[in-house]
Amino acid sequence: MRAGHLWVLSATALGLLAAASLMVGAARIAPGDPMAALVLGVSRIPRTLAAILTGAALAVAGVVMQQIVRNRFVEPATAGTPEASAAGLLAVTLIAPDAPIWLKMAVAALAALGGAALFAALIRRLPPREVFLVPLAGIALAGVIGAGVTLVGWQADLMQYISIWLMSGEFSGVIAGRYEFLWIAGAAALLAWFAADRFAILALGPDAATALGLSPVAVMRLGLVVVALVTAMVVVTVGMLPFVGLIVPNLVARVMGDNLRATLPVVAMTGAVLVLGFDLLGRIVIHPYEIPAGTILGAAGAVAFLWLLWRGDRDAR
């Protein structure tokens, strides 16, 4: 497959998928039903959106995030962002219940921001060659900081709400004045399309970056801001979902190389199909109830994540 055609295949697969996901759910609409539009412009476009907005910024998330630590087995997901998003947003509930939506927002994100700087200074001291043990490490994180969140939420009563944050990633409960804040989480994806070429030159190591004349420590920081802007906004809008950043990036570079200022944007549309074809898929297969897309997602992203590992060991000898 030619990179024209995967361009032309993900914007047709992506407006198929939409206008499908305009259709279908749980209340049956009908060309003039007075209830049609309260249903659409309430219910189904912002869901729509909602999946869109955050396949997009997750794809695109995921290739910054390689492009850091230079491994391509990692992931916003798989670095134990989601878990210090979690462990923010619950310090921020267990201390000030009542605080609002944006301040909740604002200390998920610093979290995140913690968690993916906390990754990537534990990766600097493995041994360079051992790629496979960059991904394991970010996993073992994840577990150590999502027990933490478990312990004290398990305390605190709050499960409910840490299951939703971190298990979930769904959208069902998405409705117009509950989704607007993915809108930042694209605007971080646009922001690391701008900077595309400095991640480029980053991927190539710090002594190249600098002998090119980039900071490398700037790129790097504001490679994190990106992933921890997106991982909080998803993290609190719909819950996370695992393998989006791992797998579109990895596909869409076997077919159309690493060339990020022409490969970001497929990478984006690419991952917006995946998530709303899942959240699609979700409401087909037992319908009128739902399966999560991130459980979908989970399944069928292990699945690809062990294919891309078994082939970066073939490819490696």
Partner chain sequence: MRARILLLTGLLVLVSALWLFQGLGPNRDFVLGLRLGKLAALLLVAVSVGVATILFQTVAQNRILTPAIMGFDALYLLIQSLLVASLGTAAFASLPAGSKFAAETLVMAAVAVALFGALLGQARGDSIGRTILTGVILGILFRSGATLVGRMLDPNEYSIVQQVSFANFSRPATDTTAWAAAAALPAIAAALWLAPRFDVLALGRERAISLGLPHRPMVLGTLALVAVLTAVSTALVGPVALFGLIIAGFAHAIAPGARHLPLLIAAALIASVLLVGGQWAFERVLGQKATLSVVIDFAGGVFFLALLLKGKVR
The other form holds:
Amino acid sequence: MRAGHLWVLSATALGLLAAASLMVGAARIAPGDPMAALVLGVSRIPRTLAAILTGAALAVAGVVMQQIVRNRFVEPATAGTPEASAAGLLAVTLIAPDAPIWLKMAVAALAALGGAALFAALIRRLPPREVFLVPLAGIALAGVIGAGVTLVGWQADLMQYISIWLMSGEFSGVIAGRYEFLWIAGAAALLAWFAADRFAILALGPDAATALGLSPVAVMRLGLVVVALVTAMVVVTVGMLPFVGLIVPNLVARVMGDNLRATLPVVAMTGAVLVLGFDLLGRIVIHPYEIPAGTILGAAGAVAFLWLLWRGDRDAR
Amino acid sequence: MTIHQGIEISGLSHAVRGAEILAPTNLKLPAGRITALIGPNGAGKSTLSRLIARIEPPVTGRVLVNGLDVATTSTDRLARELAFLGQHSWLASRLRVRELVAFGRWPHCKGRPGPADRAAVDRALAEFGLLPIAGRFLDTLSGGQAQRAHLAMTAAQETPWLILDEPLNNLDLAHARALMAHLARLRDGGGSILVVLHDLNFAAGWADHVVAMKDGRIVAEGTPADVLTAPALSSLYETEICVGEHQGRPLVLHHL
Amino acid sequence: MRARILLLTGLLVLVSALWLFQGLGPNRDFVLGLRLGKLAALLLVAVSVGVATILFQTVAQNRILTPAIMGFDALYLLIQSLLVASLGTAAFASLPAGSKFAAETLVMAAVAVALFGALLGQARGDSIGRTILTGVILGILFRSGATLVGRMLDPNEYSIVQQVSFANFSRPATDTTAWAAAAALPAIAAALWLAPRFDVLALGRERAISLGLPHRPMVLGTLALVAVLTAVSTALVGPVALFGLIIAGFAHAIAPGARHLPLLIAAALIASVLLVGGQWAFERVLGQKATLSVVIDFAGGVFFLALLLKGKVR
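Can you now output the form predicted in complex with its partner chain? The one shown was the form predicted on its own.
Starting with the chain above, the whole complex follows.
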């Protein structure tokens, strides 16, 4: 498959899925029905936008994290970043339950930043070149922070919220007025695209980046901010969706490589296709009930990850 | 005040967790020359070259590159004064050869390449014989081809100074010779080069100036004929080394 | 070594007595019966997890892997929900506990031997990181799969996620204790009887073969034992996550050396003391304010990270 084909393919798929997403739901809509406009405006359009924004932002955040830690097998969702943002959210919920929502969001984003920075610092201590230990350390860190959050959440009787944040993200609760923070995640992804060359250079290694006159630390920080913003907004608004940031960048890189300036738009579209597609699937399979997109992604993404682990390097390297 | 072309090092030292890697060093490297840095393993050659290229932040001492203080000049400005290639060029990302080389133009164009930048990339690709494989992904190349791609990226930076840490790694003898010839052409065009070399005969054959290091100190400095002598090398490497002559240049014999 | 084992045994008697007799209240016969049932279930879980972890680490030639990390317990949950899906909820519920457990355990043993036998057969020195990562991802796959099947069976059941994620030490499934014991006790006996062979197996494939051990059958047989023991613990309390890792860490510290008999005994004792003592503390002293399983997840996670950072992946 050529790079150009991927552009056309992902754009077409996104268009078709978006159209389908507007038509599928518990309520039936017919042209001319006054209720139709209401259903579309309040529920269908926001839901479709939310899935697109989430998928695009998560996929881009995955690329950014892979570039700054120079490892293909990581993504924020399996590196403890969602757990860290949930910890921040839990803390602010406990300390200042009446705080305005933007403040809670800010705290969640800051905590996610701390979590991502902790991961980046931690893996620097791993034995060099052990590429598979980096994702393992991420999963272990996620487990530790997640257990800490659960421990506190259990005592404070907030487990319901925590399982929404950390397990099986879904879009059934998305209506107008309840998803707009995802635009911030989208903006962070756009920021990443503007800095695409910087991330690509950082991936050449800190020595090479310094030699080209970039400050590796500054680029690293910018990357962590993107990762933290995307993760926190997604976790708080719809809950975490695993593997999007891992699978999509790997698939795109196999076809197009890692020249981010060219690949990031495709990565974003493919991520949107993946999430919107699974959201749609979850709406159809046991209609009129729903299966969360995150639950389907957990299973399908794990299969894809295993394929990458065992087949991936045979063709790519 | 006249600006000194060249590299001036004064009182530069480096330690890692209390262990001295580089003793306080003063050194002047002339511009418009190929300077070879030689010495046994652990002599501090890499550290010195990395300190000059501000890859390691200097703790004590001062490095001036063409009059610019490495510690206080912006890293962006320095990237237009000197290009550096280290020993470890392992990559996690999947890039095509041309894409990698194009990143060498970053200090000049900041991601918006103009015709001049594209021309520089083409020159570098041609210079290192990479045009036929410019569209291939690096992870499909041999070690030598990948090394040449990294060298081409450094060359595309087109800086007055070029600092290379053991660039002959992974290169077969034809490409090693071609690289040294390329450096010589750069020098003839007014460029300045500092290169860490493992193979003494490449230093003997191509360098204008040789700096010998041992145990974090500079022990000898001068023309190849001055530094590459049997007694000096034997004591530098602590093993018996003979030096003959070939085409008017020293020929180091250490394999028997 | 003997003194340490004796000390551990003494500790176990102490925590068991505390568990049984502390604060009995007026209804003593009833309460005592209840507590005995739970104690038996907890001990079964502890010994199963301890023995299974040590056996698995020996087969995998690795101190950082446990059956739970490689997804054994999640596999059991997935098989359980797949059985429900294929038989129908009502039909499954009407099955007697014993035959349900037996069917699940058999399927589990067959799948685990096939899957993990193949995976460990792939593991060669340089790719050990990939083997571990594969196991961890398999664990995530099985857990998500179990959640997915659960959601499809009953879309309103939100507790499925929790069932799949945490062990429930407070309310072990005492109705399956007898069946679990019938499966676990022979497996534990077999492990102890085979202990000298595990000593040889631990030397690695080449040396084990040159010493005359039938390596492949031994590996597959051990995986079957591990599968049965994991089925026992998962059926009783759910997924125990990193409990095994903690036990193995302690066991290797208490019974260092190449011999598996003391190692297995130490692991079983440590697991029992930690589980009964921990559950006693959390239920009676801390008043259910936190759950033991989450604390174990936390401590085990920190231990796992520390092992990774020290590069002790072999």
